[in-house]
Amino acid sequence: MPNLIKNKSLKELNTFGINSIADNFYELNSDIDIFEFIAEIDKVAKPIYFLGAGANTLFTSNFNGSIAKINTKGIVLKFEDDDYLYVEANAGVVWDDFVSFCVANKYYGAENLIAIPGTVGAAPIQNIGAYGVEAKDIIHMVYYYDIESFTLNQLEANSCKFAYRDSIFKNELKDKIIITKVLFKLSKKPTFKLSYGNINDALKIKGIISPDIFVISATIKEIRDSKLPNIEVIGNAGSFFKNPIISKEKLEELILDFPSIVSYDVSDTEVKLAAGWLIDNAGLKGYQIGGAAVHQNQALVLINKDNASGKDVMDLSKYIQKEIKQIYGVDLFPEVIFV
């Protein structure tokens, strides 16, 4: 059984830098640790929360239960065919390390997802995404332990019920499994997606007409760094809210009052609104509750400005949700998981 640490501070283990204390803390550094933890799980104080990099987690108070941190490492090319390379990464691998590995080896498909904080094991749960690419686009298989049956299982990507920042792991399988590894399917040929956001504009400014994978990943990282505060400098979880999806009829109503509203087509009948624009247009940049604030330059990011508590951040998010609903008649939902 992995070592138990009592009354563990989680401040350095979540990107918000919230000073929450866990009654019980376990580090799972290997497959054997995970196996032994599940074998003895009846003896572990409940509830149990499995923690990766803490990049999408808001601790709203001290945690009266057990935190199990997944630290398993390792990336390996498992096999390949004429068109694709199949790369397996352990759940505890830092996501950006995985993307950097793919870029360095010219394994195409993951480059737009560079510089997203988190771990490989969290990627399928949240179906993370950025700049027109989502994790589901490159995931081939997810491997996991079923806690109740004590068996190792796998799910192909098309069975994971991936949706916008959603998956089967956030719903039917929530609290029932531990993701151990993910098998990714990367292309041997360039399949660049450059139309989202201002990637093309940034490349034009650099005078680059035919970018390679190294230039594209570096450019996207530069764009992200210019828009999002560095978690090493100020506590945050990146984009706090999902971009809401509404009907085109609702959009037409909103345009009457808000002609400059930002939207993107999702289907013939739906559009995705830019949550950051909604919050910014509502005049909430810089708004503060306790030690938590809306970032002055990026309205989609909530920050730990002044020794915020988890409750400060939660109260701020609820206030924003209330204001957005009142102004636009649109519901905002957090990407961040409240614990």
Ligand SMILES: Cc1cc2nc3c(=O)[nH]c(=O)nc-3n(C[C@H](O)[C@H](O)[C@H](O)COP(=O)(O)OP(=O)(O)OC[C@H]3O[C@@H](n4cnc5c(N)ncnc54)[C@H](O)[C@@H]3O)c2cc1C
The other form holds:
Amino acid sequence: MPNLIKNKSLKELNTFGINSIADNFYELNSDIDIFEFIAEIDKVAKPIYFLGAGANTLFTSNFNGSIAKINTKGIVLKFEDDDYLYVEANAGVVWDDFVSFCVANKYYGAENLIAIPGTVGAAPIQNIGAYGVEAKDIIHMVYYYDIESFTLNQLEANSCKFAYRDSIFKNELKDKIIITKVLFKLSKKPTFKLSYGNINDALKIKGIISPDIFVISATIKEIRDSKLPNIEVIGNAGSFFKNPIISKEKLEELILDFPSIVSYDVSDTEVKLAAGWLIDNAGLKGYQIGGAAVHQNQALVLINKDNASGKDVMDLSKYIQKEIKQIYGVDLFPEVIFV
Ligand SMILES: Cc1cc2nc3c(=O)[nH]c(=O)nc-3n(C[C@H](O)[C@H](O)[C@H](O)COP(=O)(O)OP(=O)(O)OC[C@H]3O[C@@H](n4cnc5c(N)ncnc54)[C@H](O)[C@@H]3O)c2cc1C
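Same protein, different form: I have the form predicted alone, so give me the form predicted in complex with the ligand.
Up next: the whole complex, starting with the chain shown before.
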């Protein structure tokens, strides 16, 4: 059984930098650690929270249970066919190390997901996405332990119920499983997606007409770095809220009052609103509660400005939800998980 650490500060283990104290803390560094932890789960104080890099987690107070940090490493090319390469990574692998591995080897498909903080094991949970690509586009299989039945299972991507920042792991399987490995399917041929955001513009400025995987990933990283606060300097969890999906009818109503509202088509009947625009237009950039604030440049990012507590961030997020509902009649839902 992995070592138990009592009263562990989680400050360095969540990107918000919230100084929550966990009553019990375990680090699972190998498949054997995971196996033993689950085998002896009856003895582990509840509730249990499986933690990756804490890049999508808000600790709202001290944690009166057990944190199990997944720290298993290892990336391996399992097999290949004429068109695809199948790469397996353990859950604790840093996501960006996995993407960098793919880029370095010219395994195509993951490059737009460069520089997203977090671990491989958490990527399927909310189907991470950026610049027109989602984890579901490259996930082939997810391997997990079912904690209750103590069985090792696998789910093919098309059974994971992947949707916008959503999956079966956030719903039916929530709190019931621990993801151990993910098998990815990368392409042998370039399949670049450059139309999203300002990738094409950034490449044009550089005078690059036929970019390769190295230039594309570097350019996307530069764009991200210029837009998002550095987690090493300012605690945050990236986009705090999901972009709300509303009907086209509702959009037409909103356009009458807010002609410059930003939206993207998602189907014949629905659009996705830019949550950042809603917050910015509500005049909330820079708004602060306790030590938590809305980022001055990126309204969708809440920051730990001044030694914030988890409650400060939670109170700020609730205030924003209330204001957005009042102004636009639209519900905002957090992307970040409150613990
Ligand atoms: C600066 C910044 C930028 C970001 N940009 C993006 C972006 O562009 N796109 C995007 O989609 N997200 C983005 N995010 C959010 C974050 O990167 C992702 O949600 C990421 O997947 C979180 O990984 P993690 O390991 O830190 O998860 P954690 O916060 O540790 O955990 C998240 C959830 O996954 C569960 N979990 C973690 N590992 C396992 C496991 N092995 N088994 C079972 N459950 C597990 C946890 O219990 C929790 O429910 C950003 C975050 C930051 C800080």
